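We begin with a single chain expressed as structure tokens, specifically the form predicted on its own.
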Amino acid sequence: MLSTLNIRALGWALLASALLAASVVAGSRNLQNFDGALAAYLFATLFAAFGIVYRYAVWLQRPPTRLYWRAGWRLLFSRRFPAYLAELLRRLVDELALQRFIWKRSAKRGLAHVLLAWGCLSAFAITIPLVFGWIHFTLRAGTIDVYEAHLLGFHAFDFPLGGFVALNLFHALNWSSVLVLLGVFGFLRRRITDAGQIATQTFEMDLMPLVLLVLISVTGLGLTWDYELMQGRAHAFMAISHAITVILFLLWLPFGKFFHVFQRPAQLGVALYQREGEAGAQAVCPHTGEAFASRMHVEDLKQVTSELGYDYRLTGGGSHLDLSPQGKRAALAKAHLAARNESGAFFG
């Protein structure tokens, strides 16, 4: 196990993890704003950072990734800032707000990927802060139904109880799991009845997470169906079940399907990369004489291989790689032309 431990990779992580729990240390003022009922919800959470920082430092580390990764940070910050940003800023509406990439496939789709989007991360919004002790709420002095709402230790505003803003605060969450499960049952529908589907899918890695999502939204609205209508006389068992699910959730989410969610805004540098090779010198193939992709792209593409170990030089010289998709099936039938000129046959 230690000879496949990546030790810059667990270097980050753990720094990212003490950085974390510093934080939560001073935004709850030395613990004071802190929650020790929410203890375990916070240890999951440094293993789940721990987990997520390992993992993409990993990801980072693997020589395309690396060099999209550096690109698209030197290509925002270029001459070309002001545009650069327009772009990212449009992509970040469009792909990571709107999911537009996946309406595009099918509006039912797109309909469950937002709204299981926006309910995970309304309620990573909300219970996050919570947790850390970065938000708390107290009675006004000399009152009984005006809250003061702090962050980080500081007076932000005030609510009456049993107002608007009360009644969608103190059911914020319900808000959020009422997203997840919608968005979640538009997958699951998918997952019983798409044909490709039912043959391809994995329970670990299909069907799990929704279920984790499923758990945690229902004994979350578990327990507001219990202090509301029930006096509380569930309260423990509701509670346990939520903590379960939820800390079953956050320490698989480094090694899940979910990882997706923090490699998604990672690749919108892709995006940056692909404008600035449009905009730049093309590639022409040297066997049909057309452009086919960027001569940032292709040179890029000879530095990544050659770091992977491959050699795709030619033996007249040049690159298989300065070939169009057109100009490497030619290059290869010649190949196999030569090679049944020297054997007498076209395999041989």
Second form
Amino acid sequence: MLSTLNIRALGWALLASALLAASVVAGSRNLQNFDGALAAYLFATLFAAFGIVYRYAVWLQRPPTRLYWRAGWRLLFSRRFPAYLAELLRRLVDELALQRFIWKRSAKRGLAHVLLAWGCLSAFAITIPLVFGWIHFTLRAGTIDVYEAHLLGFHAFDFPLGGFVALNLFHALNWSSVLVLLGVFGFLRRRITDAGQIATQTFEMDLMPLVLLVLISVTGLGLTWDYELMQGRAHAFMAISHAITVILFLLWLPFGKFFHVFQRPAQLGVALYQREGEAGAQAVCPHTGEAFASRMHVEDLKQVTSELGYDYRLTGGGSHLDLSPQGKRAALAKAHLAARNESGAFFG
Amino acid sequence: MTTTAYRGQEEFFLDPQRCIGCHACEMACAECETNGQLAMIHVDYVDRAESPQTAVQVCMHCEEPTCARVCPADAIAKDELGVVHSANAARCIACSNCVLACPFGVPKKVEAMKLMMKCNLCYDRTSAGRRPMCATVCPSGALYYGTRERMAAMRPNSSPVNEFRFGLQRVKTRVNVMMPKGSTELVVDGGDAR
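Please could you give me the other form, the form predicted in complex with the partner chain, since above is the form predicted on its own?
Shown next: the complete complex, the earlier chain at its head.
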């Protein structure tokens, strides 16, 4: 195991975990606002941060990933910064927030994914600051029905108990759970009825994430169910079962399907790369005589394939990668025809 | 989970010279459950101005798939059966690296979906012991899926070849191309073919 340890990635992961731990200490004012009951959640989050950064750092070292990572940042901070920033923001809304490209795959998939994604993201946005002690609530001195919300130890705002704000603040995670459950059932339906999915899916990558999200959501809703309708009699069971499912999710986050949440923003860097390519010289296929990609992309791919150990250079000069996909198919067909022709029979 | 009944002794044999350009394979390919009703097979006129020659191209399922290695998102995987799968929809970031690097010109990108798709050997069918859609409808024998023995009996003057050379790069594939008897490789090197 030690022989495959990636030292550079390990360094980044340790640094990220240390910075996160320090931010927890600072944000919770030396842990005075940290809720000890959430310690297990905190350690699971720190582990998840370590794993995510480690995997991400390893991922970035792959030649094709490194290409887009470097090019994306370089282009963003180039002389076209205003235009590229605008492009980035537009795609941030269109592709990451609204996820329009998933709707294009199918409207049902788009709806299910948006519900699931925003359910998960909102749950994280609420849970993480609470676990880190960055947000906490106190009863305003001298009252029994006004709460004070504190952010990073600073007083943020007051709200009356029993009001609209209190209802939504205390039930925000329930609303997230409902979104997640609606999304999960959309995907589960697809996974048990779509023949293509049934043929290619795996339990650990496709079904287990959905099962885990159902368990997290149901046990989370169970906490509210317990204190609203069961006078808290099942609190220990609900709290422990919810903690177990959430912690399992966090521990598995760097390894499983949900890592795509951290990979997806790479699409924005690719978009800048493609836009830069469109503005520059185009690669023209020697076979079709038509432009098929940016010259920059084709040249970069020659470099990337070379780094990966491939050598598509032609013996007479040039590269097989200079051909468009159609040109490559034609070159193969022509070579096959020539070989048949040389043998004296087109069929055999 | 899904029970696979893969017939390991059956292989895919491609004979481009037998393609008559009827596009029946395209229609059948679009019926494959894993493609979302999109045809992944390619049927091209090779050089329309010069000849009526058409050629058909499926994914060759390379042993060391260039498409998977150049993917920055780790979205393309080869399974234990040697099938190189379409991009993982959760990971693909639609960069086109695979489209441009595949030596056979196979992957297709659907820009609106931000997704690369390609032939995955009709995994829903072949993993259950059935033939790929295209091979079931090809009327001219350009696409055949079956045993090596059966193919040898049908084409006694041809040899299945699964080694290619693109310039300096050797590529070994799971899918075979039918070549003149005795051939061991197909060389694609800027018009120099043998």
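Positions refer to the first chain, counted from 1. Rigid core: the largest C-alpha set superposing within 1.5 Å between the two forms. Everything numeric in this text was worked out from a predicted model, so none of it was measured.
Once the cores line up, the CA of Ala335 ends up 2 angstroms or more apart between the two forms.
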